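A single chain, nothing else alongside it, follows as structure tokens in the form predicted alone.
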Amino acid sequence: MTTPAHMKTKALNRIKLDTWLKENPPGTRIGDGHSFAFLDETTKREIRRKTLKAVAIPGYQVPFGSRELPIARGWGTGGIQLTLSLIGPDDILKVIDQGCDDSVNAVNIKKFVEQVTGVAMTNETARATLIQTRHRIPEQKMTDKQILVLQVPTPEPLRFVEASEEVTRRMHGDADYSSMWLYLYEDIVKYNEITIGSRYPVLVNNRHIMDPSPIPRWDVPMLNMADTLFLFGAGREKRIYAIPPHTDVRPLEFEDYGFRREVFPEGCSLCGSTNCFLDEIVEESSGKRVYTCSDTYHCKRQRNANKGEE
């Protein structure tokens, strides 16, 4: 539930970022008191070292010293710090927010990164070398030349069943996930299905249970044996974890109650796609419920294909 205090905090966060952007116009991106990609080199080296450890132990949450940014924690600072630590002058960056290239979150992050690095930006999934995303994986299949950075609000998958960080660390160390299996079983008993919509827990490399960030269930199979490196950054919780290429990633499921993706009653009202994740919206004029592609670039690409355009 959105409270007045929560709305006020979001407004202050937006003002904080807008103020920084106004005080640092284009042309001041690599100088005037800050280095390339904003973060100091010591910070970037630390994040890279922690990222290498996360890649070496798939699904394991590696603590790191989360730094202050001109964006409040909770607005994706973990993902931004990963992006700023990995990005180089020759990279091409794509930023999406729940599949959208033009949302407030995505646009402001692009402005910030562009001003502190000067790198090229794109909306094309295939053209990007580095993609930062909030709560979605692009529909277009990615390659081994790309890195996908996901913003994570809550990295601990066992938070469903245990509030204590000390206890969850011990549970991961012992691979004791019986409480999570019991949680899923009780969900089935109560509702006759597993009702987790986003943040569906997955088992990585047959060892660690991992929170894949609040991506929809539709995106979970894309993590399994992918060519792309997936990095997860939680700034507020100060955790980094990863899924390297060609890693086994399986959603938790029972033999008689298997994992299933979302099912939509119809295709996209704009491009007609039926093989992608759709958002349900209500038309203001008619009050009718319709579905549109969550991935706006995929939708545009499909519409162009329908018209015979490139």
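Keep in mind that what you see is a predicted model, and the values were worked out from it rather than measured. Numbering follows the first chain given and starts at 1. In this text, rigid core is short for the largest set of C-alphas that superpose within 1.5 Å between two forms. What changes on going to the form predicted in complex with the partner chain:
Ser285 shows a C-alpha shift of 2 Å or greater between these two forms [criterion: core-superposed Cα displacement of 2 Å].
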The other form holds:
Amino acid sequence: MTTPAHMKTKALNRIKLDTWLKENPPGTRIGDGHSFAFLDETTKREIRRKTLKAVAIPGYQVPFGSRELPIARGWGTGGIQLTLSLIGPDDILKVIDQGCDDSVNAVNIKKFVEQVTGVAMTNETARATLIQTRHRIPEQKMTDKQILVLQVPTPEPLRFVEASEEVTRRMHGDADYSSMWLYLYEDIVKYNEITIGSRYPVLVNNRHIMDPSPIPRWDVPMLNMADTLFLFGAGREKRIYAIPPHTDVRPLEFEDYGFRREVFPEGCSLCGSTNCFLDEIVEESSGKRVYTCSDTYHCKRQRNANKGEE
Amino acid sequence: MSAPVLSLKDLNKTYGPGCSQCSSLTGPEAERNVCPACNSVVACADISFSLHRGEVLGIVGESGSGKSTLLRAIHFDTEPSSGTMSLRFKNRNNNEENNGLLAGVNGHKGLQGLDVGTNVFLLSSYAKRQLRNHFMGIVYQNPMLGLRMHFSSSGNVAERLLMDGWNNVGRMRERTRTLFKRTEVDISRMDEPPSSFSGGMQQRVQIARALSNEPSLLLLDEVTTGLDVSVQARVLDLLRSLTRELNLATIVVSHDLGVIRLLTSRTLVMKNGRIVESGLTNQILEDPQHPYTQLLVSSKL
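Given the form predicted alone, state the structure of the form predicted in complex with the partner chain.
Next comes the full complex, and the chain you just saw is listed first.
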């Protein structure tokens, strides 16, 4: 019996793909046929224009034409597009994922940007001119010379209470936020506290309620009156928004049920820090809970400082 | 006599393109409200009246006479085709409950003072929303329209307070308790959703919600339709004592002449989008002038 024709082709293709993968290891697959920072100039110009609009109306979600990238939507493409349209040859980029410099996501984004721009990468918060982050703000205070780009899965804070985009846009237009407040009230009635963990809604510039992306509550106060420009990019939802430096950003709260940061029972098990956001880890062998800094660079810096003291 | 709480002048609401013949080809004389020339529906035409503090005005008319459209236009639920409405409200101290986290639009926050005679139909939607929240309370025939059925009942009342910038949960709950006590809603059930309540209870929650911000104007849209007679009587009793006690300007829309007789002092009779007769309620019910009113009164069971 002979192999049917279509199976032959399949086998042939598999060999071809294998060979191709061997010949083209990751990191060499994007050729030279793209402009600096991968996106074409018109796209970058559009994103910059939308970013300017976002800066001009703090907290307002500006729609933009989210482009296809060699990364699937929902994996930080909003942040990447902002980064790519802002980055220049002299920039120094830091990418973190939940505070970690070395997670797969952060490393891949760094590799990609490095390949398409050739700019320098760093883990040092203070050295970076541009920081792209997923769900954390670096612990070290950022300056007015730096920009923080945050990746956003769901840019609409009112999605908690209203499913229709048409309605939420009208609600933003009218500053009709009573249903958001009602959501918090209901939380208190049911659980005697506000149970929102991350994505804590904030009021920006006394005008728009904004989703600060899924940063922990710990990071929310860092947005208020900061020296740094914060840009938020949602690639899948096609929205850009911003908090310009020195903008009033306040978490929603009641007089008798205030906003609270997370509280940790002990400090970081590696560096001893108590004044930073910690990850809880359960040790498998003992079942013991230990805490470590979520910001890995901050932890390293603390440890080095501790060594210096000794 | 002080200026009226509400005065409405030449209100028109037409659904459709409208034409120059609309007003002459429709109305009670023509016995229709669809213009034969352009097929527009003339829901309300040339409605003018004013309402003073403490006054309870009834609006009666058959289905399709435009009474609900009129109420909706007053409540800013629908935009009128033309007309002016001016309101007079007591200026409240905004800072008393002003939550610093209340969002404003174009640098304005909360209710702005109005000049006498300002046509409120021309205000921005933000200003209208604020005005509605400060100034009006509405009770709909169908509680589904006026309440969030799956939020707690206390939350339904608190929502209007939240809109007004209240930011203390304890004080809001205290205010809700007071209102529920007054409207006879079981306080031990204040955190249950209205969907678990009976129809009469839901109306009471709606009334509490409508009164939460101490409005100057109360709008009642067929509030007792669909309730059984004994419950109707108790809700009406409550409304009658509330409007007297709070000295509210009230508009009662109903097709039930019994409700009109019980609650109102003055009545407008509407047919095909026009006011065909107006005057003291007793007078209209005892000695109707317009043929339609005569029919309405004589056909009452």
